[in-house]
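To begin, one chain is listed below as structure tokens, in the form predicted alone.
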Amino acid sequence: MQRINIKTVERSELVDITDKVQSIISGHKIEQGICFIFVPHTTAGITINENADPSVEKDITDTLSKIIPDNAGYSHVEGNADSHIKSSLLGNCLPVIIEGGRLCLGRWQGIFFAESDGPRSREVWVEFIKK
């Protein structure tokens, strides 16, 4: 397994790690098979999504803390419970199908590692069957 280190720097970003995930691929030499991409915590998140407009970053994170505010009289004490909620409509888990050497996305998308409680350190666990 493979570990991403994060440092993220507001409450609620998306941080792309496209680039670090395939540079773990092309490192290991893997052709085919499948990249798992698990996130460790529990008010953080991970999703593809475009990649090539910043604008769209910035919309997820503004309607998902519209939809799910910071202060909605949630019974949870530490005052994060908004940031679990995020992190259960994201998902923890992405697996991603590899060809030839590289990771199979669309045109325009990538992988984001979605905050929702920071700015903290974070890890991304990556991990892969071959084939």
Given for the second form:
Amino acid sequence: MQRINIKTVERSELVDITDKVQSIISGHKIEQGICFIFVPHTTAGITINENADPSVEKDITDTLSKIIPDNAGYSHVEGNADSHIKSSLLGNCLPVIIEGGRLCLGRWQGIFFAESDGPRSREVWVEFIKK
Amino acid sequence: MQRINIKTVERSELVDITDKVQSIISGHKIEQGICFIFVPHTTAGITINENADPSVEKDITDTLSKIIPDNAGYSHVEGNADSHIKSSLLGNCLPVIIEGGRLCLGRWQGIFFAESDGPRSREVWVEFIKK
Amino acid sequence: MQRINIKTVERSELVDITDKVQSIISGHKIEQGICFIFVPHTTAGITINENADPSVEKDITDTLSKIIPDNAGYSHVEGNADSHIKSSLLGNCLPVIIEGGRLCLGRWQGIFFAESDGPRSREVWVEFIKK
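After the form predicted alone, can we look at the form predicted in complex with a further copy of the same chain?
The next block holds the full complex; its first chain is the one shown before.
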């Protein structure tokens, strides 16, 4: 298992980690298989979306904060109940197909670490199964 | 990696692709393992739900559109910010167990391509790892 | 494929199944690979979140019920349209990395079966691929 270290700067933000994941695949010379990208935190998640226009990232984090406000009379008293809920909605693990030594992503797709309780030092774990 | 081609007809709809995925498994004589179904688009997703009563599909797409309206002052100016957000909420990749040459699904489950910015020509990518 | 049987007691609740999944991994002496945890139901899902403070579980189920109310003029007439929608939002399958014979989870993470239409007798299916 490989680790990617991330330092987030906002409370909520999407951080593009596509190149870092591809580096691991390239470094291990994985030609064909599946890559698993796992977030070991309970107030952050992982998602795939457009990495061309940054306004898409902003719309995703803003809309999540609108649906799940940060102060809505939650039971959890640490002030980040909303972050936990966002984590479960986006999910913690992404499998991505590898072919020809490359992550198989669509033309507009990037892999994003979804911070919901930053700024923090975070980790992403990467594992792969060869075909 | 195998490709499934889909033509969607509505802006938002669920398209049952269970039989198409099963055909790929059967064609490759995969007896046991994991199948990965991946959507390479940023305004569509993939989900498993009931494929008996079509009203369930309608409730899923209608409710998503209620939670994430199509015109809510988004930053992204292409008119499909809502579609991007729906894509991240449903997710882009589904692993499904294969046993005895069949996708292991519950009695009421089907695999759906979730269009959120149609009508369009779309692709779904299918890969598998044998056990 | 291994089966975990669950009896839920509430309409909506998170049931921690981390130990049961780990028992299967340990029993099969899987040292390294990926574990797939699959829910074969259309009104329940699977999620990873904090298993230290139970108020987090309550906030997740309560907030989901607020976003997706149980009586909102749905088309599906069985009274559980909301449960189907929640199932698609949380998802049905989780891949988790295995290393050194253990599920690789973050310090605060547990694996939860997410009941949305209980009380019911439920199943969770577990499969693994060795690395």
